[in-house]
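Single chain ahead, by itself, as structure tokens, in the form predicted alone.
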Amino acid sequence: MNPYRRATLLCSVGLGTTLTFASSHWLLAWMGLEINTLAITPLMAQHHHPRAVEATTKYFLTQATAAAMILFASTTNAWMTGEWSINDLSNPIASTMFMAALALKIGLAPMHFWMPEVLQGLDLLTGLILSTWQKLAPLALIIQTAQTIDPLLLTLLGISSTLVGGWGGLNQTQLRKILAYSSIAHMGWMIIVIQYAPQLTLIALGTYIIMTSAAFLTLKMSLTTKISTLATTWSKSPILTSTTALVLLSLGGLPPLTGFMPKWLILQELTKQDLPIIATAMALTALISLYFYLRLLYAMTLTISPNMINSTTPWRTQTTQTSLPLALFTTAALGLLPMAPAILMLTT
């Protein structure tokens, strides 16, 4: 793709999200989401591969459906209440419809079916944008309207997303699909606590973006998209393999890594709100997610020499990729837990 065209599209993606952040009117927020969707569509289809075109078509149809539902919900709310303000979502039918549309936009279960298929058809950098930046605008709208949405609906969406995100990733061999189910599970953690402590949702979102960026950039650096090729990366870059293992454990939420911080704070908040059963269910679903990260580790570490592997070991070739972003994100994904009190103080 022409660099000027790519720069224009990336600026439009940023503009759409910023417009949604800054808007207090439903039509402006909807317009920002639409600019965002239309700008990322050519970036997704830039390789002209049949899988990429199929993924782009699926993504466009789901996002267009969600945008139509948001427009219908906001129009219904304005018809009933006479208000177009985002903070005045008082009609229960409109608020439920609006939450369903935003759940479809960010891939919450049970509206998650497009997410693994779309991510599987994209290259790793576009998949990174889809998994991180594209979640910001819908989550900003959910945070603004969380107090007007039925708490039971938010709880059901949160628990079902963590369950589906754990179960769905168990039997996968494609790393992009595993990261898609990981994204669904992390979104469930953010949604479950959004009505009680929105600042914890922001902390969970920040740590999710850091860990997911580290994971995608690591896979891009080692040119890996399947578990079978991940198993042979030790011969090409042993240090990168060891940091990959730690990043995956951080995504699973294992202490003393960064990924443990949001899960610990969210479980603590749920217990404070006198919801021990929900907290227990969330902790158990986190164990399911941790299992498939451990499965990746098993494939990586048990194929290190002198053990035997069936596939061809790759050559150690010089890479021309820049490694500074990967180093920064990996460091943050592994070592932010001791700063948890400072981060909590900054967000409250």
Contents of the next structure:
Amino acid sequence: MNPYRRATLLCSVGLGTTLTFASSHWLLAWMGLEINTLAITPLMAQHHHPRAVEATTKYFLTQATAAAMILFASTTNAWMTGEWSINDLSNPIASTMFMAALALKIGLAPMHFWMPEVLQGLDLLTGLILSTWQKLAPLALIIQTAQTIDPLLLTLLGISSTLVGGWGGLNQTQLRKILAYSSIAHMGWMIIVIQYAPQLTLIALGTYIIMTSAAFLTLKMSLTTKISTLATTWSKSPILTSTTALVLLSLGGLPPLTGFMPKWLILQELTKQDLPIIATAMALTALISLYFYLRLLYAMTLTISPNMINSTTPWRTQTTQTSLPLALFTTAALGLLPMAPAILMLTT
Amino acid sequence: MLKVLIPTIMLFPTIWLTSPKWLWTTTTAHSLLIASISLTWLKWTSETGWTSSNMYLAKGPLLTPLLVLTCWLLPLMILASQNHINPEPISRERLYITLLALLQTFLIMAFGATEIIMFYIMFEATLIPTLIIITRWGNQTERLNAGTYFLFYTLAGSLPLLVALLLLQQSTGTLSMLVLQYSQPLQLNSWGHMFWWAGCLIAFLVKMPLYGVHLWLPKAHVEAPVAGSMVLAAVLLKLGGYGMMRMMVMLDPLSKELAYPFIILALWGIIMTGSICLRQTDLKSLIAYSSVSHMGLVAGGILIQTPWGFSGAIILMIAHGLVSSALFCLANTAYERTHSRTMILARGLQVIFPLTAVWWFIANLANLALPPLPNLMGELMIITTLFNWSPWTILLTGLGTLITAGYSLYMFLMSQRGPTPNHIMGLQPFHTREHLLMTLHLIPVILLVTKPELMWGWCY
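Please supply the corresponding structure for the form predicted in complex with its partner chain (the preceding block corresponds to the form predicted alone).
Below, the chain from earlier opens the complete complex, with every other chain and molecule after it.
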């Protein structure tokens, strides 16, 4: 793509999200979300591959539906209460519609069905933007309105997302779909605690962005999209297979890696709020996702697959991709647990 | 504590920067040095409770023997792995030893932790190096399944433990063991509290393992390479026992009724797994099931919550750790020579390996709890306290002792006595390294006969 066009589109994506962050009026928030959607659409379809175009169409339709619902909900709220401000969402019909629309935007179950198919049609870098940056604006809106939304709805969205994220990923062999289901599961963890301690949602989001970026950038570095090609990455970069193994375990939430931190803090908050059964249920659903992370781990690092490999030393040739972001994200995805008090202080 | 923890952490640069020629010598020597320093912990300065120079890591009569066992085991693991890891590329050798040292670090921090959440995180952290050792360096295809079973059984038990600990923190305000031992007894009277009780203990019961949730252990022990089997049998199972001992303090008085099913499972497990041992064809599988059997006795002793029970449990844990690890080393020597774990392929070994027959003899006698070895001390104390709790348990424990004697002798006679088949006449003789390994396992067991005060905890 023409670099000027790509720069303009990326800046517009950033503008849309930032506009939503900065807004206190629902129309401005909606406008930011729409700019975001419109700007990322050409980025998603840039390869003009039929699969990419299909993914773009699905994404556009779902996001446009969600944005239209936001518009409808905000006008309903304005009609009922006369308020356009984001923080004053007092009408229960409007607040439930908002939550449903924002859940559709970020891919929470049961509004998650578009996520795996859209992510599958994209190349890895655009998929990374979809999984990380595109979640920021809707989550900002959800955090601001969480106090007024029905608690039962938030809890149901959270638990069903972790369940769907776990079970849906079990049968996948395409890595982008696996990462989509992992995204759904992590969003579930973020939503369940939003009504009690929004700073934990931010911590969960931050650690999720770090770990997902590490995962996507690894796949981009070794140019793999399926489990069968993942099995041959040991010859492309042996060190990457070892560190990505730990990143996968971090995504699964095993101590003492970073991925354990949001789970621990969220479980602590849930038990403080006298919800130990929900806490136990969430913890056990994380085990389902761990199963497919473990399968990826086995395929990539712990076994040498009997695939035909044309040469066993492609690691000798230097890659042309920049490795600094991958190195940063991988280190952060593995070592941030001891810094949990500092991170908590930063977000409170 | 830091005198041992920091050198263990500094093992990592040592492993990666030593020249390949000196790798095994250096790591064995350094870990042996660390083990000798850890022996100084055995002189403790206070009668009961903890000795600590800070609030976060402490030593005491309960956990010092386990800590010393952990530190002692690292040079033994490195010694045992030397043969089968040597052919690999140098960076993989370094990676393997790094995993062992990492496991060591996590174990020291787990046993020495005074805050229960720190213990929990280190308890879980030991899963990752063990998983990698089992699945990457195991020898058969079943190792993948073994790793999955190992990880998921342990995690399914320990995630409810995390929630239970967070609930405990919420109600008592602290999770430091130093403080909790003086806290008020908790009012535990509702169904919810019963689930909390179960949540606290299930993780450790799975780790021990208790009979009903023991399926991960034969798979993991059998598929793991020798260092993995050693550390699993000797130390990781004891993490479960230690955790249970710490948690039981807080769980009264509910334990009087709720412990019944688990004690019954433990005792029944002794007999069932002992009987399974008599029918095994796989040598490592036999030793693994014998581990389940012994740990069933330990679990019974801990759940009884009497002073003799706790003492017997600790003694049996230490003795079983050393002896079980010794048996796995012996099984590995047979495996390295015949490349098979089937017992009938490596039989009648006394004729060709006479000194090793002595080690087999002593290890099997220790396994069947021959007096005056510490295994008997522990078993006898636990059997006595169980008899005091209910006289009917003598039927199960007595029968269990008989079956233990049966399969230990079976193991010895199958591997050592009888006609030596022709296909193993030409096997490689034993290395000095392997003899050293066996002496380093068995001499502590014999020496502990002379000073059992080192092992039996606060109750004396």
